[in-house]
Structures are given as C-alpha cells and as structure tokens.
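Next up is one chain by itself, shown in structure tokens, the form predicted on its own.
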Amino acid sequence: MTSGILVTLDEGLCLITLNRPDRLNAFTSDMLNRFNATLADAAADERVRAVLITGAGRGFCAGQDLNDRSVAPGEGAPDLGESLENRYNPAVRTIRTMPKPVVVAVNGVAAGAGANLALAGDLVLAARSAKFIQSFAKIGLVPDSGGTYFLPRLVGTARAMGLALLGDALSAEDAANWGLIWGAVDDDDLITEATAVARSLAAGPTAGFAKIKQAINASGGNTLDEQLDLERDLQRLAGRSRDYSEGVAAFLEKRAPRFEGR
C-alpha cells in the first residue's frame, strides 16, 4: 500500500483498490501519482492479463480531494489544467490504451473525476446503491477526465448535457438502462461478480482483447472505410496468433481452450 492505492496480482488478475475510505477515496496528488504508476506497471507487466479497479469502503471515488489543493485568500488561483495534464489525463489514456481488459467495480458514489475514470474502463459494473455524479458544474468547472468525451458517446448529447449542467446523481440502475455502464448488480454480489468477469478475461486471449479495444475505441473517429481497413489489419494479426490456433483447435477437439494471451 502506497499513497492510498492497494495492489494485488493473482493468476493474471491485477486488482487495484483506491484506499482512502475515510475520504470516499478522493484523489490527492500523491495518490494520483501512485495510481498512474500502478496502471503503467499493469500495462507493461506480461503477467497481468486483466485489471480490476474498485474502491475501499462505502464509495468508489469522490473525485479530487479539494483539501489537497485548497487556496488561501489572497493566493493565486490553482492551475487545474496542470493537474489534468500531468495526473488525470495520463490515467485515462493508460486505461483506454492498455493492451488488456480493464473492469471497474463501482461500489458506491462515483463523483467528478472519479465517475469519469470509472467510465474509461472497458466493462463497468456498479452496485445498485452506487451513484454517478458529474459534480463539476456545482463549483463552476467543466467535466474532465474524459467526461465530455465519454458521456455523449455513451448516452447521447441530450442526456450528457443534462448530467453535466445539472450535476444530479444518476442511479446505477438508470446508468445501466441508459447504456452508461455494463450492468447494475446487488451490492453484496458486486465484487464477486466483477472478480468473476475479470478472472474470465484474465484467462482469455489477451492479445485478441487488446485488438478489440483498439478497434472499438477507434471507431468513433473513423469513417466506415477506415474502420473496415482497421478490422482487416487487426484480423490479419489476430489470425497469426497462438491464441487463435489454440481456440480453433479447442473448438474442433471439443475442449476448453488454454489461452496464453499471445
């Protein structure tokens, strides 16, 4: 444990737990630095084949800890762009480009940057009691950490605008129904279900998953022709992988595949 981050690695699954439960796991600069380092390590470590991110205690993440960058009367205004450029944005980029699946288990309130870091994940499960809050407008700020990118793509412009301008809490059930997250589950089952999903991915064809992430994440900015070309190129590489050979062999031999993630 360092700076509010817990990390464990077991059978290819890297579990990252935000661990400042007394502050609803709100981020400090030190905690964000450690979070970024942990994500980078997980992305580079060949032993890691899937990542699961969750929060300790009764909340997932309340976003930025405002006490960590409070400004006394008479002092200059903080450079929030610096915080995004050097801490939050690298985390979002690493989650999205990591060549292995990232599952997020939202166990309580996910507010501000905490909500948008969760939405950066590949599969997001939330406890039924969880809430997603775009709290930025309440203090005169703009949704960051990918919020203005993810929200309209996931739920459409009208709902994205409402969430951003009003800053109202969105229940996990509504988040699932709107397509903001993969699913809402009973509170007592969240970690069990999220871990089962993550372990299943950790045992799967990791290199193939990486190409799926690459293709889907690229689709929003590509024309149909560009996307078809990308699918062709990625499929060519996937077809040469050991996991594809193993998957076909397992299918023909009517047995469970033993993927290596290569």
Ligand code: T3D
Given for the second form:
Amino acid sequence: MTSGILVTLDEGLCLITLNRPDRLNAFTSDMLNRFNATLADAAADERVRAVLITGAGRGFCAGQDLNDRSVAPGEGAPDLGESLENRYNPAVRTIRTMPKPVVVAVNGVAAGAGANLALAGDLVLAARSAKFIQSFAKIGLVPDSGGTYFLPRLVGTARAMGLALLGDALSAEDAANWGLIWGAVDDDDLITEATAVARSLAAGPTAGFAKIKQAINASGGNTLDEQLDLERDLQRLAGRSRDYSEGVAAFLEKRAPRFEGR
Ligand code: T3D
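Given the form predicted on its own, state the structure of the form predicted in complex with the named molecule.
Complete assembly follows, chain above in first position.
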C-alpha cells in the first residue's frame, strides 16, 4: 500500500482501490499523485489488459480532501487551477485515453471530483446504496474532473444543469435510469459482478477494445463523415489483428476463442 492507493494485478486485471476509508477516500495531493502514477503504470504495462477501480469502506470517493483547503484569515487562496492541471486532469485523461477498458465499481457515495472520476470510466457499475453528488456548487466551485463535459453528454443539458446547480444526491438507480452509468446492482453483488465484467474484458480482444474506446470517445466531436473515416481506419487495423483471425477461426470451429490482445 502507498498513500491511500492499493494495487493488485491478476490475470491481466489491475485492481486499483482508493483506500482512505475514514475520509470516504477523499484525495490528498499525495494520494492523487499515487493514483496518477498507478493509472500511468497500468496504461503502459502490457500485462494489464483491463483496469477496475473501486473504493475501500462505505464510500467510493468524496473528491478533494477539504482539510487541505482551509484558508486561515490573511492567507492567500489556494491555486485550484494548479491542482486540476497537475493532478485531477491527468487522471481523467489517462482513464479516458488508456488503450484498455476501465471498469469503475462505485461502492458508495461518489462526490465532487470523486463522482466525475468515476464517470470518466468506460463502464460504471454502482451499488444500489451508492449516490452521485456534484458537491461543487455547495462550496462555491464549478464541477471539474470532466463533469461539465460528461454530464451534458450523458444525461442532457437540463439534467446536467440541475445536478450541477443543486448538488443533490442522485441514487445509483436513477443514475442508471438516466444513462449516467451502465448499471446499479445489489450492494453485496457489486464487487463480484464488477470483477466478473472486468475479468471477461481482460480476457477479451483488448486491442479491439482500445479501438472501440477510441471511436466512441471521438464521436462527440466528429461529424458523421469524420466518424465514418475513423471507423474505416480503425477497422482496417482491427482486421489485421491476431485476435480478429482467432475470433473468426473460433467461430467457424465452434470453440471458445483464445484472445491475446493483439
Ligand atoms: O481543491 C482542489 O484541488 C480542486 C478540486 C476540487 C475537486 C472536488 O472534489 S471539490 C468537492 C470536495 N468534496 C465535497 O465537497 C464533498 C464533501 N463531503 C460531503 O459532502 C459528505 O461527506 C458526503 C455527502 C460525501 C458523505 O456524507 P456522509 O454523511 O455519508 O459522511 P460524512 O459524515 O460527511 O463523512 C464521513 C467522514 O469523512 C467525515 O469525517 P468525521 O466527521 O468522521 O471525522 C467527513 O468529514 C469526512 N469527509 C467526507 N468528505 C470529505 C471528508 N473529509 C475531507 N474532505 C472531504 N471531501
């Protein structure tokens, strides 16, 4: 364990656990630096074929540790732009761009940057008791860590605005019904189900998954023509992969495929 982050690697699955349960896994700078380093390692490590992120204890992550943000009278205000530039934004970028699937198991409350880092994941499952809270407005801040990007795209402007302005808790069930996350599952089943999904992804054609991720994430900023061109280019590459040959062979031979991720 280092600085509130636990990491294990098993059969291609890298499990990252946010581990400051007495503070609902709120991030200190040190913990966030470790999280970033761990994400970068997972992105670069060829043994890692999928990532699963969860939280220890009853919360997923309560965002920035506000103990580190109290300002005594006469002291200068902290530079939150520096914090985003150097710690939160790199985490979002690495999750979004790493060429392997990132599953997030939201085990409890996800607030502030904790909520938006979860939403950066490729496939988000939440325990039924979990809640998503855009806490920023309650303390005079703006949703960060991609919140103003992900929320309108996932749930539309009206709901994004309501969540951001009111800072009300959204239940896991509503988050799933609104299309904010992939699904809500019973609390006792969350880790089992999220691990099963992440394991099946880790055993899949992960080079193809990387291309799927690239295409879906590019679509919001592309015209149809640009997206069709991107699909053509990615499919050309996918068609040359060993996993594609193996997938076709396994289908024709009526057997389970053995994907290698290349
Ligand atoms: O600053 C920058 O670098 C810019 C980036 C900012 C990104 C952000 O994330 S800003 C938003 C920061 N987060 C929040 O504003 C959320 C604050 N927390 C809460 O509103 C509530 O704790 C929750 C709604 C998340 C959960 O409520 P509840 O009632 O289930 O738990 P609790 O009793 O409030 O919290 C349990 C403990 O965790 C408690 O400590 P205690 O009293 O047992 O000693 C509480 O103080 C602590 N805790 C929870 N969140 C934080 C925290 N301590 C420090 N920082 C927190 N964010």
